[in-house]
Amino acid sequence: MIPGADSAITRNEKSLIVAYDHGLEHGPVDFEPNPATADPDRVFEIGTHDAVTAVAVQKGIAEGYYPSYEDDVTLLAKLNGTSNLWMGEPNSAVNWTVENAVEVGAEAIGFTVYGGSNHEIEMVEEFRDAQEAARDHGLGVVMWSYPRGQGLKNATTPSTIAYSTRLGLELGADITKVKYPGSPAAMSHAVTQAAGSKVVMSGGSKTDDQDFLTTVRNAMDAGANGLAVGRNVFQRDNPEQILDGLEAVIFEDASVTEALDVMGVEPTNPEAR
């Protein structure tokens, strides 16, 4: 961790990241609730939206879509990434350079460490090359730290989620994302043990607005600093609007209820707060 070195990905210390890195990890069955979003085209306009501080992408997009939006959106480079046919202890590939990414225009990387995965001591050593070269080139560090293998049994306890965040520390980045314990003391406690780096939530499968907005509102009042999102954004018919309720969350300290009334949706539970 190096203060201010996540800058270029962040709004007043707060982050509000679009995934789309689900082509690879997930296969096309993600973008079948909104087959537009199949085009990287569409995910990038929709990264332009002013609440969004980068969108993180896999080599391939970025190299094919990224040269087009470079004045309107800040990039991610994902840099590693394993597709939903492996069928193997949890591992990811590095599909590519931090100095190809420098080339494509990434302003930060974002690097998978599967904690407590057979392969951990590899993946470690692989994000320490990308770590210590990101450095070199001046670019913010994000690590998806996602405890998974044969040996843990559950891997979202609130113990195991605050571990999550305590690898991004000791390891060196600068935001880690990691999955949502389940409860503001639990987010509390897993970014107590990230000390001074930042903590986000990763956004999950898609829920209703006022579910989503109301797990994020707990995520930030447990002194998380932003969201790393992608289904709960880009398999609504209307992206632009949920954003818009995001970003009065996250950059505006906005209640659940004044979020909904941003993105003129009605409350579906009447104690939204």
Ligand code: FBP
Given for the second form:
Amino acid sequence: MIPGADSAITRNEKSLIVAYDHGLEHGPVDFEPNPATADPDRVFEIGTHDAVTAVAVQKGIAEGYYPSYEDDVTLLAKLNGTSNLWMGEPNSAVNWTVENAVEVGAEAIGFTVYGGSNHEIEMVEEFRDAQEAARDHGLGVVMWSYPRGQGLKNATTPSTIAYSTRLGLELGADITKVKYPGSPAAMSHAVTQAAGSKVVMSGGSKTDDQDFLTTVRNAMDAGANGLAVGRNVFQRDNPEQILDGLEAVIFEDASVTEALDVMGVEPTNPEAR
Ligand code: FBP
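Show the other one: the form predicted in complex with the ligand, since we just had the form predicted on its own.
After this comes the whole thing, all chains and molecules, with the earlier chain placed first.
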């Protein structure tokens, strides 16, 4: 990490990244809950919400759609990715060079590393090339650090997620994106292992407003620097409404109750705090 290298995609050291590489990673099935989001214009519009510090997309989406949003959205270039049609050991094709991403307007790069995969060595070497090219161009570096592979069945245990954030630090990420390890204590341990590099939580599959905000609140209380989220925003009927709530929790230190209030939503569970 280089302190400040990620400043284009952070605000007060925090990030709310909208990830929109799902059309590649999961396929059109992810757009079924909100069919309008198959249109990248709709998601870039969501990305103009004040809370959003960057939108992460693959090359084709950036080339085709980002020029209309370059004044209002910060581009995070997701350089590698693989479709759900691939049935082999976890791996991720490098689809985009840093040089081309800079030409398209990227201010940071994103790169997946599947620690524990039989392809870990080549993925880490590819990350090295991307990380060093990003440094040459003054871009921030976000690692999607998702351990998985033949020998790794449960990729969200506390020790695995702590190892994930440590991989980000060791390999030169400014921000490491990890799955939530299930408890504030485990998240706190993962943040400690990142040793000053930033940690953001991955959004995961769509959950209800209160449950999602509670997990984000817990992650923030454990020292996380925000969120990189896809489905839990764009699969909702009203993505802007949940962004209002996330803005309150991430940037204004609001409680879950306060965030639901900002959204105009009644708590479903009286234990909201
Ligand atoms: P979500 O918030 O929808 O989980 O998106 C985050 C993300 O990392 C995306 O960038 C990516 O497409 C997807 O999750 C990968 O999910 P998985 O690793 O579960 O296939």
